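Next up is one chain by itself, shown in structure tokens, the form predicted on its own.
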Amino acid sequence: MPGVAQTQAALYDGIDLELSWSERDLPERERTKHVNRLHPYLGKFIPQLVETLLQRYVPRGGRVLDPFAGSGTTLVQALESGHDATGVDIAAFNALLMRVKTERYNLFTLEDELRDACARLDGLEPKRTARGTPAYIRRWFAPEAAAQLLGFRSWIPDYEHADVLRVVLTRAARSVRLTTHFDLDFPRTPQTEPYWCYKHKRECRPVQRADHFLRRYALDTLARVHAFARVRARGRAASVLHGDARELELGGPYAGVVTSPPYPGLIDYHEQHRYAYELLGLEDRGTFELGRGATKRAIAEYTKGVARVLERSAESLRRGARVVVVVNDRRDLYPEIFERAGLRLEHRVRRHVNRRTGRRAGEYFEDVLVARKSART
């Protein structure tokens, strides 16, 4: 069938296959190695793109900057590759994730207390949600969950390594929020009748408890933070800025910027993690994200805030240093971003987008630009 060769050609011709796998290739549970699957986060790096782009972009041993950190793949995989970095994001969510990723533990304190946190769930008599329990938690969970949860919740003050009981912790609440098991990213209304599961092809019913998920992502995350121990480098450290990266001190001298800026209006990066913000009490800065909507004004703002990010950052680097951006700039905003953050694209190599969940349907690419400030800033 030579049409259809042609085609498949033509649809690879000019993709770096050094920056493109097959889910064959690189499957989930390797995209997700060691601490990159703490928490689920829409939208993240893989950490085999950012292996390649900090051996190809930056120098050997040099710190890095992420102004778009995200969950912190970047900030996690420059520590495996020898590099100290930086990662800033104005989610207060993600900057826990990103600390509690890239932090350096005495493991056999972190197993004691998280052995002794789900310990204390056998103690904990089942009843229903108290009064005064916030008005989300009461309609997202069932009450024995949301007892469960609160419980867990109220221990975590007694142990030192309480951000990683924190991350568990929401981890268990994604999971057992009243919803379909299909729909776990954006649920739009609570579920509380059984119903047909895509997912399960059979009856499934909402999830009534949550010590048993509390106490599975306990063990998980233990053995996670313990593989990234055994591949990181020696003497490298991570700093995590929470902040507006527009306004923020960014810090330097870099050695170079690796970063996937958000897309917009694809990602609500504080919505979907609302369980974390209603369970933690974290503020909540959604209406500063950039990327919320697509109407001509949210497009407009986005342009301008992500070129004042990427000419911020640009300042912190040394000398000849590049600035690596991931996009898939489908609207063509990038050279406008360029231009006014005052850098210089010196060349762009697109990659094929392996499929992350089975519902993307046809073929997806990114665009890899990379850039240095330009003769005239």
Ligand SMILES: C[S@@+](CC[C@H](N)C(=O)[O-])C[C@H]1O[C@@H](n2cnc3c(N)ncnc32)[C@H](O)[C@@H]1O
Second form
Amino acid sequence: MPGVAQTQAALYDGIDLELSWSERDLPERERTKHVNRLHPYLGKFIPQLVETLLQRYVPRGGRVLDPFAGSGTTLVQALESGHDATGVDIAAFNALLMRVKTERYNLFTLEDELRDACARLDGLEPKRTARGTPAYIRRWFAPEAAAQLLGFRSWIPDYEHADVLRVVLTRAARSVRLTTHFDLDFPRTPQTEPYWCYKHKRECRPVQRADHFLRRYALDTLARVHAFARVRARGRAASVLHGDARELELGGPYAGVVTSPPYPGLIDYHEQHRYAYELLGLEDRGTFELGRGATKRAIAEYTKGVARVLERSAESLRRGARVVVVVNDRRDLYPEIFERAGLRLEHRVRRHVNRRTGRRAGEYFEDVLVARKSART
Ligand SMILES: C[S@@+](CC[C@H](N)C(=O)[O-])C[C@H]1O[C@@H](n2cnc3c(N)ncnc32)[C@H](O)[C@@H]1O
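Return one more block: the form predicted together with the named molecule, after the form predicted on its own shown previously.
Every component of the complex follows; first up is the chain already shown.
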């Protein structure tokens, strides 16, 4: 068909301004609205991007699938935009986070429970790390902080909304690790002495106590769950599947896929929440995580794995429904991935990403690849 190649080439060039926001258009508090910021997560979508992609590419009210759902931005936005949704992730902590974000709560009970769990911190005496404290906790937390985190953890099973308390606990743990303020993402060694802080431009000290973080995050979580309850569509629900998207039964039929796969060698999705795995005793399935490593072999494995997930996702779609993939494909792997998955690229649009915070600040471009199942059998 003459013209098709040319049309596709033309689609490569343009930057889609409707999908590219400046810090001023879309400040941090909007990008992290309501439950999207229940816990930090590196490598997530912004909800406004998902909102536009759903409007453009998924029929109104149709059920959405995200096979690499991460912290659940697709699910949360789908619920806000009036869709049901299913999210899959291999990492246990991500599955927990998604369930907590998308669950419906009795808000009175939730508030009582969060307040009660925090009030119990007042009765905690110990200042020294108890015997038998796991090595990770001894290494990464000051003794008083460790005692408070472990105390809080010990009473979580008493509550109906235990998973919400688990997310509060781990968010506090992330903030009180013995690390510098400018290296919260992947700290390498514990920081036990005062240090010059590049972020605050003054001397800072490693955190010694966890109680004020637990209280602050409990209240913040409550406010965020309330805010989401006000905007989510009635009668819509999300389901979360924990496992390897290459193998799990994905369900369906879906009216569209919106996803951002991992990318080789960029982010270790288990390691970024190591404290959560250690504190909650979650199973680490890191060896099944796609995108670990960037050797030739790892990239071949990645290409095959992502293709398999997209192929299976496309099989779970209604006829003619679209697969929308957001990726910064600097190795140009996606033409082969789509070919293997039996997907035909319909458009490719670029968006400008301007990250203004953290040590990973900087700008780059990301592609939105919109595809459908090829006509081949
Ligand atoms: C780029 S992140 C997705 C972020 C998501 N869009 C968000 O807004 O939070 C990719 C996710 O794919 C998950 N993942 C990697 N390998 C997987 C596999 N084999 N099956 C399912 N999920 C996998 C990772 O754990 C990670 O959470």
